[in-house]
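As structure tokens, one chain now follows by itself in the form predicted on its own.
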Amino acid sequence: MNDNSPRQTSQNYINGKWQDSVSGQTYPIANPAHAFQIVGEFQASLPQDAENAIAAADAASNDWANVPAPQRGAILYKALDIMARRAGEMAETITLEEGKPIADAIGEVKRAMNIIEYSAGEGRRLHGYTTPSELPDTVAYTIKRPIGVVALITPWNFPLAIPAWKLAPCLVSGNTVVYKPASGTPLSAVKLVEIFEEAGLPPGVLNLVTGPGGSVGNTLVEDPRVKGISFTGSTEIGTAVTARGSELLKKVQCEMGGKNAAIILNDADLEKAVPGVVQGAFGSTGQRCTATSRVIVENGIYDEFMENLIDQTKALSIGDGMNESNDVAPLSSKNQLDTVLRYIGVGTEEGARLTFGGHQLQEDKFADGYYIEPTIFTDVDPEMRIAKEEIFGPVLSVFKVSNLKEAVNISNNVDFGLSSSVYTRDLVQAYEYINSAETGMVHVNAPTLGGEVHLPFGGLGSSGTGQREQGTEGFDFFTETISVYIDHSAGVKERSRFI
């Protein structure tokens, strides 16, 4: 089956204008839940375009750090209005090229209109503080500035969401950015573009590229003009980023993977914690960096958790994205697809007990998108690969233990360490786990999912790198802290002779 229909081309945005790559070539987005039908095409842009995008990018810094943060806030309080008048095309733009259900692209467009909002605010608060000088008519503080020009790479999973809470208070901080969405997902980067170009951005604050990962990424991260690059993506490549960058004295900040654990304790209320498992391990079919691939249960609990977990599990509904009764939607890609059945095999060929789904949909109605089951694992061994490594998909890996002490030790078992949740009506239990966890943000009675804008988000270990992204740590990142001493006395100083 083929789409006839007309295929709009999408350019990348430098310096205040809509633009061809300098290849002249583009490459198609298909959407997930039926891959005949074509999204868009767009830029396969080359370094060279990366190159003029920084160029655009350090010519417009000084003036935008000069232009007075709450003038710069009031800026993304006019791309929040716009974002709002077009916030059901932008939920209908996630679902038709990365797959997500409509509810789920619904919210992440009110994630995205949130942390515009929050870091909107902080233009007003972008303070520094005072402090008594320890030498007589001196005055001590210390300001913020911005960094410079800045890389924001961002994934697939959450095409809006993340590239907006890097970009609205990269924005606010006085920056100037070179934006390299995801391959897979360019259509939301393109409007999310558009929002702020209404808004009034000038010339060469915003600069966007799209294409391959590789040749554009490596130049960014390689530019001496880029001081600051922000990432989301996989573990490897953050690793890599991280390590390459830092070679070169710029700032990097890297969210990366997880692998993240719910922990289910006896005398748990099984009405909150199995929807909360279902919906952590099964929505946005398991495509979140905070998606529970672990639950961990009390063996005396074990039984009824299982019993009611597969019930539910059953009861979902599969299929398009766009169809609003369906809680569980294609994969994002045939890569996706491809490797979510290689972890499947591996978890069987490994010992682990196939205990629901499994399989991939291919009947009439999935035929021709990225279509899997929700999976249930039993009997997984806590060192089998399916325990430890990041799937990235709908899959759900179950263990028994005797205590919360051995719920933890399997929980903190794995080198991510970004999400985690305990479901207990016991508070000595809850902040025992609290004060183990080896994660960067713990739930209670709760999914291990998202968070709030203005808590900070990140994780420990292989889970990230660097400052933490959102809430007030998250303009640390963006901005260079200067301490500033101002001598008004009329004589000389004795001045110390430490340093």
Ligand code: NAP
Contents of the next structure:
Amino acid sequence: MNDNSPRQTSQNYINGKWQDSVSGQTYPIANPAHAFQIVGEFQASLPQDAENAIAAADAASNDWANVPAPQRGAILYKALDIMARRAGEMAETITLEEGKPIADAIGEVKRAMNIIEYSAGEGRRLHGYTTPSELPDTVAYTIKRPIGVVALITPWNFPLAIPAWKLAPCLVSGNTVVYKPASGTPLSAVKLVEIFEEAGLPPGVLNLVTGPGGSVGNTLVEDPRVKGISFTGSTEIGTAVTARGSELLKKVQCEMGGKNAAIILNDADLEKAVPGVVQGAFGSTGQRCTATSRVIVENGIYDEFMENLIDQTKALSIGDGMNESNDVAPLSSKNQLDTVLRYIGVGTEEGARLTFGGHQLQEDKFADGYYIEPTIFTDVDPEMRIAKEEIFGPVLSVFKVSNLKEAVNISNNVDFGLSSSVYTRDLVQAYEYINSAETGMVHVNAPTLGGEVHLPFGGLGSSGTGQREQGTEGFDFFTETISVYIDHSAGVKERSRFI
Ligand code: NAP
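With the form predicted on its own in hand, show me what the form predicted in complex with the named molecule looks like.
Now the full complex is given, and it begins with the chain already shown.
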């Protein structure tokens, strides 16, 4: 391997200052499309760096909580303008370090901007409610208060949108932040923090510490000054974070893995359904928490669906995400490549039929990257590991069923419950599915992907725990609701005694 690319060293951001880690060590990040190309060097931080960041966030906490929410929102509007100015650069950064196609990265920047805009406006709406008191001359109402210092711990697959959808409501709600991005995608994080710095956040309100989850992330979970943890990542780590955070009586919100299914019924419009499944399964190289990893097809439409599915999968162009003509880019890391290849092996050993793809791409133009063919398994049994475990790559399992009931049983036969979809023209079947799907998000005649920032986002079971992100519910996590009773009567009055 030959590294001729420039190496820029990024720093942590603590108490309004960019600074090196106390470790004095950095680590490199490579471009998944050309693994010899180093994107940059980043601070290999130690627990001490996380503690310094927590101290800064703690010291800034009172002052920031006392800034009126509309003024906090005004800073977000400035951040929005700056992000609009830097949108192209942000999208290229995402593709450079995560690998996804540039069109997906542009969509991710747009998503980040939408949540910043939505949250900024919420600064004028962070309302509680008033309600009649059971006592005379008494006013009863609720207010929302910030939690205090909040740790944001994020994954690599949406290195801008996920941090933004935590950060924006968290800041508007009046909390201070220590942000630990995934070790694999720290450059988007550095640029996101630069944007908020330029927008005028006071020192200490937002702090960034890069470095390993096992030390930096763990310190954030353990430190008593951190009152809330908003985590997105794997179910394995999220479960541990939830258990420990809850034991320490912190507020914890964890968004985790998925095993999302699309159901194609006999009356489905295949012009919608096939591209929806192809996009859901292979878009962003299958590395979305909402990716379609299972498709459940009613037998009357199965052959036609499969023929179209394979034709459209064959037509996908694979290559460097920076090239706009490519639909499928590399996996994000060697680790991801190894995991996905391992699961393809598991599927074959379990007896599923490898109907399309399944191989690593290694010829010349792919030689330096982590490329794999979009892969389709048929004859999949619902109890197989590939049918139940999150693979997090471009691997689709296909099931054939006789009716909606059977489809629902397979769709719900997993521990995960993030997103699902059904393709049908029949309202009766669509509503039946909506009412029986065990997922936090349900789509009809649309892919399992995505969502809009003013609706809650999150899953059931192994896909999520704690309050939902985004929408008005997103603000419930980042605030405490306080009940206020004001007795404005002239004299002493009789009070009930039951509590
Ligand atoms: P991950 O390995 O669980 O890591 C997530 C974050 O946790 C990273 O910042 C990681 O740091 C940190 N971490 C690791 N060990 C920790 C510890 N002991 N204490 C505290 N933090 C720790 O997940 P990932 O591989 O980055 O992300 C992929 C997963 O995210 C998939 O399962 C995907 O489905 C899920 N995801 C879910 C959603 C959703 O909304 N439901 C959205 C996107 C992704 P390091 O990077 O330094 O290890």
